[in-house]
Partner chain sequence: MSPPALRRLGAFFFVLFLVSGGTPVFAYYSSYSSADQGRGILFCAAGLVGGVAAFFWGFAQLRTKRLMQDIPLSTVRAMAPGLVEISGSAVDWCPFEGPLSGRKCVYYEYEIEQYVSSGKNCHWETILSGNSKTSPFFIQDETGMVMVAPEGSKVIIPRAYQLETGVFTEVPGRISDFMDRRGVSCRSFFGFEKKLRFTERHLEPVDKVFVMGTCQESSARLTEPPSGATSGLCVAKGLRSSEVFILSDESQRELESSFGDHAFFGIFGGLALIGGCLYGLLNLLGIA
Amino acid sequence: MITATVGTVVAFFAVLGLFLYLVTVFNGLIRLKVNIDKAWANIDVLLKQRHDLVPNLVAVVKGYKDFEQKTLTDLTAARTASLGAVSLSDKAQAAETLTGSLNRLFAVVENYPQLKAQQNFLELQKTLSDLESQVADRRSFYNDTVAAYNARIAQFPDVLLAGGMKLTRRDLFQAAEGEKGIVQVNLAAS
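Can you show how this chain looks by itself in the form predicted on its own?
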């Protein structure tokens, strides 16, 4: 009788331990999933702020009649593509394209000392630079969270529960192929 009671108690605690373990794994996976969504939302807010500044920057630069129109056209097209991106990978690629367009604009501005000295331009440039730094920081946090999530859903025994929860691998926020190369800057006066 005592061995049956001990066996029942041991079985009860084993089942309870397994249940608590599964709940802990489940909650951990959900927490990582929510953190990924939160991290992306934080990036998205910063990208929206950057999008909102681009028309102001274009308006300030357009005041200089000799300014290269192709640079402004490329920047406007990159902003439009960024605003129209739907999937995370499309948004990431569009954000990188917009960053490249902004970098090219700032490189071209080096040939326009009057524009570089204008207060509105300087303020916009500083704000955009600050936003770029914040995006880089948030992107790093996002990628760390995605890497932890992807590792967890691939590890045994978490993979068993993740499969039942229909959790799938997430993509990292990566630089577009065209943005990985070395940027050529011509410092010769034109």
The other form holds:
Amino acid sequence: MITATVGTVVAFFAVLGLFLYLVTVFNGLIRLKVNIDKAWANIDVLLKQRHDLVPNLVAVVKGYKDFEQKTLTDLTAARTASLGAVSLSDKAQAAETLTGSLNRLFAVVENYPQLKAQQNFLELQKTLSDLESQVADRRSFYNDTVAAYNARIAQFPDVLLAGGMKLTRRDLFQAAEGEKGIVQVNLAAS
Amino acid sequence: MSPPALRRLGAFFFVLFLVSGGTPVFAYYSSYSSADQGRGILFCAAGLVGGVAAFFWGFAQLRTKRLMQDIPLSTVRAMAPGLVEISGSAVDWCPFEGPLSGRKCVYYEYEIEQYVSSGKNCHWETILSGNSKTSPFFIQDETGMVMVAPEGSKVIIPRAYQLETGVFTEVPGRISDFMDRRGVSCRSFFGFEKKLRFTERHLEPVDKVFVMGTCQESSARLTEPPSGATSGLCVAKGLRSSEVFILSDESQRELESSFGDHAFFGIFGGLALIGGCLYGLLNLLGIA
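With the form predicted on its own already on screen, would you show the form predicted together with its partner chain?
Now the full complex is given, and it begins with the chain already shown.
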């Protein structure tokens, strides 16, 4: 009688424990999914700030009539492509291209000492450079979050719940290997 | 063997002891006399309540462990409002003097206990305690510096200073002055030194600090924040009381391991305690 009572109570707590464990796992998976969306939103807001600053930069540089036009055209095209990107890999690729175009512009500006010394330009350059560093950090954070999520949905026992919740692997925020190009800057061009 | 492995092994043997019938054996021997039986019932009932509490506490520890695992470590520059984990070193900005140790620190907590004995019962009783949770400090990593407002945090730092004094050991002058300022004497009615224990935990400048808390707009307006500090943001306790806010000088991995051990100990130990104490209780009450 005593053994049966004790057995029933312990079994009750064991089942309660299993239930609580499943709730913990379920909540953890939902939290990870939300974290990914939040981490992405935190990158997106910075990318948008960067897009908004590019026209200002172009306007400042355009003031110099003999400035290399191709650099400006490339930058504007990269911004347009970045704004139009929909999928994560497209956005990553577009962000990479925009970074390349900006770096190219900053490199070319080295040949224009007057422009380089202009206060407006310096401020924009600093803001864009800070944004770029922040984007890099948040991209790394986003990728860590995705990696944690991908690992979790593949591990036991989370994999059992993840299947039922129809959770699938998420992509990292990175440009496709073949699409990453080194920015070629011809300083002698101007 | 590493300390976490040793802890796990210790917890395992403790659980094994309970499962193998430590409590029922105690209950069996207690049933010889009525005085022992009364005490046995009390112990078993307390164990039962303790077991249930340990069981749920274990799940709370498991939840914290998983939460910690799910949030990657962020840099100060990458921080965005919400729950974050950052690691850096404490900045030497407006440091305090540890009230007991006298060491320069950015955060401290202390406790002064007195040894109290009456008849068979003797225990340490806290007569003075405090911390610097209302004073913010800064931590920095290679990308920036951010303010940490420790109010409401769970601080996990080892003991940095401990001293026991008695009739033949004098309380250091700095500490007795500190106690006097707070109206607590270190001497008894007859002029003898009380038996006291002094404990201090602190974070010194340049110490490694791990923080898991909520990144939010800072409401504090400091007159002279350190140069390079991220303006407008701080890491503090979230608006909901259930939000995790941990401050420690241990690494993220060490803390995860420690929470994992607590969860294992709490859940399985609690379960074993429930079973064992219930068995003992039913036996002692003669419910067959």
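Numbering follows the first chain given and starts at 1. Since the structure is predicted, the reported quantities are computational estimates derived from the model, not experimental observations. Definition used throughout: the rigid core is the maximal C-alpha set that superposes within 1.5 Å between two forms.
For Gly7, the displacement of the CA atom between the two forms, after superposition on the rigid core, amounts to 4.1 Å.
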